[in-house]
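Coming up is one lone chain in structure tokens, specifically the form predicted alone.
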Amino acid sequence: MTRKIERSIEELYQEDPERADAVVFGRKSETSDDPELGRRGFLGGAGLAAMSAAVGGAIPFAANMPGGMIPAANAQPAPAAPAKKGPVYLDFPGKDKGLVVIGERPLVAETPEHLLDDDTTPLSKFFIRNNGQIPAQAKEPDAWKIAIDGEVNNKLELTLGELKKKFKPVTRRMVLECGGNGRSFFTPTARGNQWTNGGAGCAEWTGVRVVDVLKAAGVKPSAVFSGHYGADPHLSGDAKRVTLSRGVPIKKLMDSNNLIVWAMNGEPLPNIHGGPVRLVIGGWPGSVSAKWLNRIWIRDKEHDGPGMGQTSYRVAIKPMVPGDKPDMKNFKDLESMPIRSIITSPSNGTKLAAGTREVKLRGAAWAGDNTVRRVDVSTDFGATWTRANVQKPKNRFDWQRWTATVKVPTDGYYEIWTRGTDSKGAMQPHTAGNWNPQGYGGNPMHRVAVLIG
């Protein structure tokens, strides 16, 4: 007679995670005298067969194992949209065809890991974030008008031709990151489309720098905040309605790294990417770099377009419970991006040859307004750690590389860690802290399966 598994253990974590701990890990004898037995994590014999089959292999460092993890061979990405299981992959001109779609009314979709394998990411694997509808494409870029106007000297409305003209352009690669990224790891579920680790990437911008057109229009003592305004049409069809607009305390607009860009890698900006022209605003996230922009407001106070207040893009000053109804005095805006280390070489589900003792691994991290300190990585579920060889950023806000060999004592399923630090000390944390209700600041350490033989 046959013994019917009636849910697989992903199923089981996810409804029952006190069943599936037991189930899978085994309880605690009360007449047996082995400590081993007693240690949350620990995979009775049973429990360790169950898991070795769902993993396809034998686990070398299983009594490392954390109690109600969920391996990585068996996680799998929350649905794309209601009703729907497993990834949906998008179908876009000049896109890869490996991006995944999260969100199709407005489209989002976000790059997977492996796919950020490359020093500078380019066009066709940069993910896609959307608020409203996309605008048409400019028939004439260099006739795109800016208005630069509120508390300033000189109210300015240039042309991206004339900004080409009256300023210098300089050129920086600087990460791109959705408030957002890492939202899927949340436990309960926050609102919004669920980002994995791939609602960022890193392209060379070319432009000219914000600080240098304020100075042309002169910015009053009396100014506070920005807002940022873009083109990009309601998704209700209400021509009135203003999408999204965010802005940012004026030190941080004044900081001379952001620029107001035309071109993408070298390619003028695409459409879909907010082209002709759009802010990048480094470290922050990604909203308050406008797409298609039309328009800085420099304003006395702080903003409050579309996308300001409440708990959009805000996240808890202390700790509130899990799934709680927010007080909004205890919120604050996000503003600099946590620090985060992802692996993109080997991608998860890689199967290496019998006999392969070692593993060549690369990756990239950054830390929004911070620098990244160190990375290190473990493939014994967190027991040891390998310092990784992390290479300087390019400029400010650039992502950085790194790499690291690690040795393994057997054939076997592996899960391989990484974990940031910023040059202030804040680590990537095991999972998802500090839950807010919209699931920004999202960064556990990631983590991908490696079968040998």
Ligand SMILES: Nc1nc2c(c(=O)[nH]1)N[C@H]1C(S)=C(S)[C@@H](COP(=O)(O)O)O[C@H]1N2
Given for the second form:
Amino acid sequence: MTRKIERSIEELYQEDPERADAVVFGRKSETSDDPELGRRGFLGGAGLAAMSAAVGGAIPFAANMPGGMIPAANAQPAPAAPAKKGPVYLDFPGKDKGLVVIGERPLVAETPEHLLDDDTTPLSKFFIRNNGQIPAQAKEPDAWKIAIDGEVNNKLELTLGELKKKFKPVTRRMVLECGGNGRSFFTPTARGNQWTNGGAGCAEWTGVRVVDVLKAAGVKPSAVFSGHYGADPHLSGDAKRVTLSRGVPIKKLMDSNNLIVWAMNGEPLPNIHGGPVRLVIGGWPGSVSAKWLNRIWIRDKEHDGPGMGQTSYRVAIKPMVPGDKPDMKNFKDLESMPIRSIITSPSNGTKLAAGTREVKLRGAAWAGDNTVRRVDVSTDFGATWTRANVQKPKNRFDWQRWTATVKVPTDGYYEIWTRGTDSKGAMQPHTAGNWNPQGYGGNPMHRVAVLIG
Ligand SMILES: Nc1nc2c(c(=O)[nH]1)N[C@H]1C(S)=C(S)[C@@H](COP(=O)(O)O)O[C@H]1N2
Ligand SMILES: [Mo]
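How about the form predicted together with the ligand, since we already have the form predicted alone?
Following is the full complex, with the preceding chain placed first.
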């Protein structure tokens, strides 16, 4: 008996992983009560042949394949909208056509892992995340005004021109990562843009230290938290509504790595990335790094702007039942981003010549406020691991590039897995854990399918 497959294999894995396994593996009966029938490790010749056909080659390490996990060869980038089949590629001035649109209004686009192969992410490949409308390009960048007010002794209103003159410029290579990066890996689906791993990039940012400007303003002892504001109009067009305004505890704000920046990779900050001037706060959700920055409000209590509170940028304190109604008392702000490692070469679905026995890998790893202690890679579904060579960061909040060479015994279908461990010992899990309604903190191991021969 064969049932017609109406849903995509990805959807089926989301909804009914056992049945998906049965379909992918060509198991004869979906309703068999023999628990071993259809288990990957116990596949007979017919099932294995069907699976091999599905992924395009023999699977030398089939016995190790975890049940219920969609093969990397079948995993696709998330479509922009449920109605659309397959990825929608970005068409935006100055941007690489390989970026994938994951939201159209507001415009959101991610960078597939293989386009993050540069040590410094070029402007053309840097992901885009907007919550509101994209403002018009500023005509006189140096006349742009930024206010520092609230719990300060001297309220400041500086133009960008003054900022450049009064404070010492510094350049830092830092990761900017959306708080929702990895959201698409949650089951059941979490609300929001369905990022895979591409809501991140690492650029050279030039600007002045936030702390230098704060010193000039004189922060009062009553200061507790900040509120960051940008000039982008609300999607509704209502001039009174703020698009997004998040902030950080004053201790984080004072970190000397935080910058008010006007240049990215040595170029004037592009409008789409918040030009002429934005904040860059390393290691924390990208949403605190306000684009089109026009105000830093120093507050005597936690901030309450749009994007703060409820389940926005917040994770469960005690694990909750996935998909359940949230208990609002059980949430805390997502602060440091979790460890993530990605394979940037080869790309998912790469075919290599028959007889290839060694594969060279390149990747990147980063870990929010922490550093990357190690990266390990596996070609046999996690049975054995090889330690990668991890480079040192250029400066704090930089990502760490890594390389590794792995050996494969025969031709066939392989999945290369990467698993990062941070400086505190936290390691990437197999699947996204600690489910929360808006899907923060999803950092499962990254996998790419490679077909040899
Ligand atoms: N003013 C403003 N700043 C913003 C946003 C926004 O919508 N408006 N989005 C934030 C979010 S959620 C992220 S992840 C980053 C994205 O920066 P990018 O578009 O330059 O990649 O900007 C942040 N700063
Ligand atoms: Mo974000």
